[in-house]
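What follows is one chain in structure tokens, specifically the form predicted on its own.
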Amino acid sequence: MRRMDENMPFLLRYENVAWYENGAVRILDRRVYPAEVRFVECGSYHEVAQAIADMVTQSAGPYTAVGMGMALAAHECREKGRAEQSAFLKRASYDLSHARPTAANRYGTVTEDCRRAAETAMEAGSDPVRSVVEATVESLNRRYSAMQLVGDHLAELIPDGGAILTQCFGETIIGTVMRAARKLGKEFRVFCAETRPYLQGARLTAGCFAEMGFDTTVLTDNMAAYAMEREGIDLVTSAADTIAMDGHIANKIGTFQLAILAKYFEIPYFVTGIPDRDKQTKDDIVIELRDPAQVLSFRGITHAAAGVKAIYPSFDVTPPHLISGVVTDRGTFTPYTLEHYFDAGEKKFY
């Protein structure tokens, strides 16, 4: 099977996200990358779900991890009776897809495909583990292929020799927009907001762009207005953990304020991704609230005084009037016309 992660940065190659092999799933620990290249090994699907909840992998990483976690679940229940296997896999699908709540609908599309692949394999007397791994790779290929079209459209919007400001780690779109730019012979500078408290922008996004030879600069999160005013930012872009049909999007906390700044400086803000038809309005978006202690320290070093409190919403919701366009595999839509994305029919994405 041809894989769609060719010529991608290290972080975006399938095995370097999450991979099943010999009764275990190994997941690249993005909490410490690039200071360390360390993999967390999971011996049960519960450990995979916990690793996702603990941010061992994030952004689009869980799409790979939940699929490989389903392969591990199929391995775990291999000695059980047929009915027990089905029940075990059904529970695993739910547990893995709900490891983090905001994108549970998307994760569930992957885990349910994997569950059905395992069931079909068991009915045919073939290896369900292999079938689930293959289903996961097919899902990855499908998503990477669709996101290449998104990357192609986004690359066309970036001025040659211009500058973009990114938010968090957009995962696949990072690799695909770089491939598209190289194909077009287009160069641009990249400014990456660091995105505390895990610094995904500084550690992951910036590293990918730099690895592929793009002029890359990291900003602390409170430097965005300065950069927009003085560094010649032409375009702000982010992925989205969910895109509701009414044009509201949820993305890494801080996206909302970047969108406000972009509007103030008259810089277009483009969101990348596929609309979630099962989320009609912003009221359908669940904001994950994480342990506030993660804001008060970083990698074991506390930087707040005793008695100081914190809050840690993982995401915020950006309203449609701040969004210049939603860039999809079918072109760019205004946030008010997302229903037209489906005029060409349903399309399997995850």
Second form
Protein chains: 2
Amino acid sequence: MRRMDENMPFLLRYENVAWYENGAVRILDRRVYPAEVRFVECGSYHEVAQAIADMVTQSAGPYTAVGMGMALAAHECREKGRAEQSAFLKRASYDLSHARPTAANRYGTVTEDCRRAAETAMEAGSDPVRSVVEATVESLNRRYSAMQLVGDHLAELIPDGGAILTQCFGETIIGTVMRAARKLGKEFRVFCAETRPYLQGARLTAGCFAEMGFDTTVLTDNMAAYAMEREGIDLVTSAADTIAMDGHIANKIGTFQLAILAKYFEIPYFVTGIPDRDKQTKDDIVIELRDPAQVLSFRGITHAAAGVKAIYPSFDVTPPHLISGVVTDRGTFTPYTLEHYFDAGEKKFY
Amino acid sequence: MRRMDENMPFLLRYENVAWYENGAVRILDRRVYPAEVRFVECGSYHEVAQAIADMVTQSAGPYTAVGMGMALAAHECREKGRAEQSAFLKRASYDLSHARPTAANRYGTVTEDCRRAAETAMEAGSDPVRSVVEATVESLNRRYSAMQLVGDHLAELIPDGGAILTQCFGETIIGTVMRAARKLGKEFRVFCAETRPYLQGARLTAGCFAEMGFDTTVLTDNMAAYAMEREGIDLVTSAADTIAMDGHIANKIGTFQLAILAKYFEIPYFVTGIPDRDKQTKDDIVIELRDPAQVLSFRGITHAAAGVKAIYPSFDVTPPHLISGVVTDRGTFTPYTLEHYFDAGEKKFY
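The form predicted together with a further copy of the same chain, contrasted with the form predicted on its own above:
To see the whole picture, the full complex is given below, headed by that same chain.
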């Protein structure tokens, strides 16, 4: 089976994200990568769900992990009777897709595909585990195919020989924009804001770009204005956790101020992703507030004095007047006309 | 002798910054504070100079350390003949003040005061070590007296019950603005950007404010826009390493983007300090580029992949159109009329 993760950096290859083999799923622990390349080994699908809940893998990683978790579930119930197997797989599909509640509907699309593949294989007397692994890879391939169009459109916007600034870890778009740039024969430099408190920009994004031969530079989050003024940034870009129909987008904390700074320096800011019809306006966006202790510590060592508080909003909301364009699989839209994205019909995206 | 560090937080009390006692100078190691309260013990003035060069103490800390280093030098040469003692102290004054080259002239004002105090004591047959300790405390008191006026003017600008946002560690102004606020009976909340890569905001500034009973909240550097939009920040303020006569100021990296964000949110940004007549325009400001490896690591652990580069400018330059006022000991000036600061005569500042 052809895999869409060919010629991708280490971090994006399916078998490094999460992989089923011999009754176990191995998940790369992104919480410590690349300082340590360590895999969490799961002997049951419950352990896979727990690993997702514990953020062992994040960004697009759970799409692979829930599928491989379903393969493990098919393995776990191999000795049971047919009816029991079906019940077990139904339960597994629910548990895995609900490992993190906010994206349960998206993960559920993958796990239900996997469940149906297992049922079909069992009916036909073939190996359900193998079928589920294949169904997962097919599902990931479909996701990459759609996202490749986003990457293609973003790559068109980047001037050859130019420089982009991004932050956090927009997993799939990173892979596809690099592939698109290679196809177009474009070179560009990449500046990654490190993205405190988890440093996904420094730890994950920068490594992917550098591994594929892009000139890659990390900066602390307080150096963005300096870089925009003095390093020749041509374009600022980020993914989005939500693109509301009124043109407000929610993304990892820090995106909002990058967009303000880009406006100040007259640099375009492009957001990548698919408009979300479930979110009509910014008021439909809820900002998750995480444990503030994460801000006061790093790698478990607290660095602030007793009595000091912190805030930790995971996301912020960027208004449309700071967004130069929303880059989708159907082209680039202004944030003020997102309803036209759906002129070509509805879109299921996972 | 009355000390101006009374009722100051732990970090700002002279004996915690650096102190001479029984043939040794103890310097608080701010590189690890407050996770660890550890002192570097120096048995010779050379070790004091080395500790300053190694950033064991920084911000205003070296003003105390060089004075106490001179006391140690007076102790070290106690058995020598008079002529040798003078030569030794002259050498010590030079070496200590040049521990870090850029502020050598300022540190030299302290060490030369100390040297003269030692000479006078030796002539009079009294204890030169004790005289140097006293001369150091007097010098620090003079500095605090002048800076108290800056703190008074800044405190006037903060609305009672309001909130300020700052970053890094403007040591002396932190102490004096708190004292001024107490005198005026003003309360305010403090938001501290953590200030990567060394986290002086989270480690040093936040602790000082919290210790004195101010409601203090740390944020990562990428949360500044979020805080300005949602936490009711009334005023952004920072110290400055240089205030050029054309109204451009140089300060710790990150200041520039805080000023841009403050402008976007229509929040005033006030810089504290004394205009520097040696710097006529922004072209006289040189930005020190430090070791980029510091950005790719934290507490000695590298978190980025091989092949990833980084930048580490220590400072950035904020233009006058983003500055609402320059708060000095002689009142608050617009950055466009700084020459009027000197209408009341020249100013030596250390």
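Because the structure is predicted, anything quoted here is derived from the model rather than measured. Residue numbers count along the first chain shown, from 1. By rigid core we mean the largest C-alpha set that fits within 1.5 Å across both forms.
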field: Rigid-body rotation between the two forms - hinge position, chosen from Ile323, Ala146, Ala206, Leu96
entry: Ala146
- prompt: If the larger rigid part is held fixed, how many degrees does the smaller one turn between the two forms?
  reply: 15
